[in-house]
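This document opens with one chain alone, in structure tokens, the form predicted alone.
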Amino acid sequence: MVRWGARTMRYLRLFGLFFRVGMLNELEYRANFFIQVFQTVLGLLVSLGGLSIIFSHADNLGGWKPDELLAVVGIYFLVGGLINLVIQPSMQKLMEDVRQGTLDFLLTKPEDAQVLVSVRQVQIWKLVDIVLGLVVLIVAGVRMGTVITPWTAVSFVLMLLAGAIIIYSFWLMLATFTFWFVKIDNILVIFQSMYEAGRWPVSIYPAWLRVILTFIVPVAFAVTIPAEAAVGRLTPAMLLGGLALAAAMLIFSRWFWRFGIKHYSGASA
């Protein structure tokens, strides 16, 4: 435990080492931060517009009410803002060192690799969806008059890890397949696609759509559960199903890396 608590830390203050880095290369652009904020703002009016077309014609959708919804929205951006800060940019990197073979220097360095990919790439200014995502959520959940309870809160808190961790484990997997296939930025086009979908909760979709975007593309995981957890939908199975799904994917995420990696030839091919 003393073990693993100590590998947590050092894991920790490698990705403040990181994000330090990241915050003084983008310092030097800082007009992309007002960008950020132009599209950030102007992504949430755009679905703060669609809630207003849809209310003024229905009470709910698939029986979820408008504040409920906004719920929703917050943690869309939330989490998007989490994808779009570490995750993304640092697998996409991974796929650019893979084509290019210079990913023999980051093998070779004195620390776990898989940790090295996973946080090396950080985009500040994305924090400012994390930050919006979290005022909606506050403001949602002061207009529903939520009563924050442990389990509310606990398995809030739960939820929106094991969601960050799928989602983690999801784009590492795709990544790895570039040790095979030379270029799959195209399925990354689609998985953005397919996650402008978690912006209304899955269960209003269509069935063959709902198991695509629960067990393909892990959209649900990553927005529509912990928005349930936070409205207080969220049963006591879904939360254990939601763990189950995230350690299963860690383990096999990682196991997929190292078998990728066995498969790398490098730049001395």
Given for the second form:
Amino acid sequence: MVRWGARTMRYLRLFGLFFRVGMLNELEYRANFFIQVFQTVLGLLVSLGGLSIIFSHADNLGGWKPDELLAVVGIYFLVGGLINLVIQPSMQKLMEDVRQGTLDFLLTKPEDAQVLVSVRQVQIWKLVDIVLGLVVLIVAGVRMGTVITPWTAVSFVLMLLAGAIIIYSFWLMLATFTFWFVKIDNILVIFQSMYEAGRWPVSIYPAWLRVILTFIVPVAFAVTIPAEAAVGRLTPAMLLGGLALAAAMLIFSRWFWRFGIKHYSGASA
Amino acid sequence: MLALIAYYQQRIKTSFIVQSQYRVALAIWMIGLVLEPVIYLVVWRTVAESSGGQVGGFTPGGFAAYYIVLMVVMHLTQIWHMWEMEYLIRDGTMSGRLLRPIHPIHQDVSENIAYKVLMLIVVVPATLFLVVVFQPEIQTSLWAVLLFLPAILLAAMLAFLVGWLVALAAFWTTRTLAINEFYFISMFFFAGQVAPLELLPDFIRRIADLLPFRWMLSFPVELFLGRLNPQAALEGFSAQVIWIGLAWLALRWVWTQGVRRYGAVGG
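The form predicted in complex with its partner chain, contrasted with the form predicted alone above:
Next comes the full complex, this chain leading.
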């Protein structure tokens, strides 16, 4: 247990290091910050505009009240920001490295390769999305006016964590496929368009699309289920299911990654 | 003129062959094209079902018809050169194009036409799939359906001119991403993507009538679905023609200014 804790601390420090490097790189291009703010605000405008048009015609959407959907929007930005902050850029770098053979350099480093490939690219301006998502979420919470019970708070944080783990494992598995099929960055485009569907609770979609958004591209776990926890609608069974799936996917993606890396023959081989 | 026709024939043929090499990319683009209309179709259908079967004259089947037709028109009017122009200018490819004895816009028009025709291979099955899944209902008249084709052609021309005009911003700035996103969000609200324009508040509809976006996308859709009376249809066609004229004039002027400003990389 102590060893496990120490290792986690070391990985967190490693992430902190890459975060600082990302920050130093980007601080040279400060205008990008304003571009990011502009983009995030436009994205928020799309969400809020859509919501206000819909709720000028109805008082709920598939059982979700306006403020609850506002919480969905907040979580959509929060999780999207998290994915774009570190998961997606790191995985894209991994795919590029495999294609060019430069992954060799990384594999020689005396640290767990999976941890290194997972955190080494950080796009710090995406913090804007995270912050704004949090603000929207807090506004939604205040407007709902419900008392935050320990159950709501704990289940929300746990589901957010589980969602992040599921999305991470999903990306890692996708990226691992690069060891066999060298050029698959188009798949990332699919994920990005699919994530758009997460602006709305997946329960409104027809069954076939819901299955895709839950098990093939796990948008449901990333956004809708944490949102259900935040509005206090999560059942204990769903909580346990989410946690179990997160653990299973983490273990499986780790195994798959190790299996894949055995197939990596390097640039010069 | 004959030379131009010959150029187009050859260019379209070549683009067609080149683009059909990227079959996986085409399938992926299709997902992008289909997903957004499907999301808002589902959202609005849910709203209609929960508010007693209809919203502002749209039944669930009416929304299905609206968004399926919208998807087809989106495909036929799309333009992506605003994403490419920045690279063409930055890496100097534009220099080569400027040296040719023909305006660079013709190459882009050819590629655009070739892509739209080629993509029908996936757009047609996707449309049929959505029709089977979402059961659209259409009540329209013959004249409206017959006028759909000219309305699409004019919308596609207008969308191409406006899109190319947006792309030319790359001559002045490298931050084209922000400009492009501004353009696409305008389409989202004023061209009937977030909701049929009939469902928007009055003042937004009035703004939408004054901007070019509605005439680039939602006007043909409204026409096809029989939601416009003959007078509104006539006004729509007039608006399309006027905007095409304005956009064409603006394009000529901005292009001259832009080329004058253009200093190629390494030039």
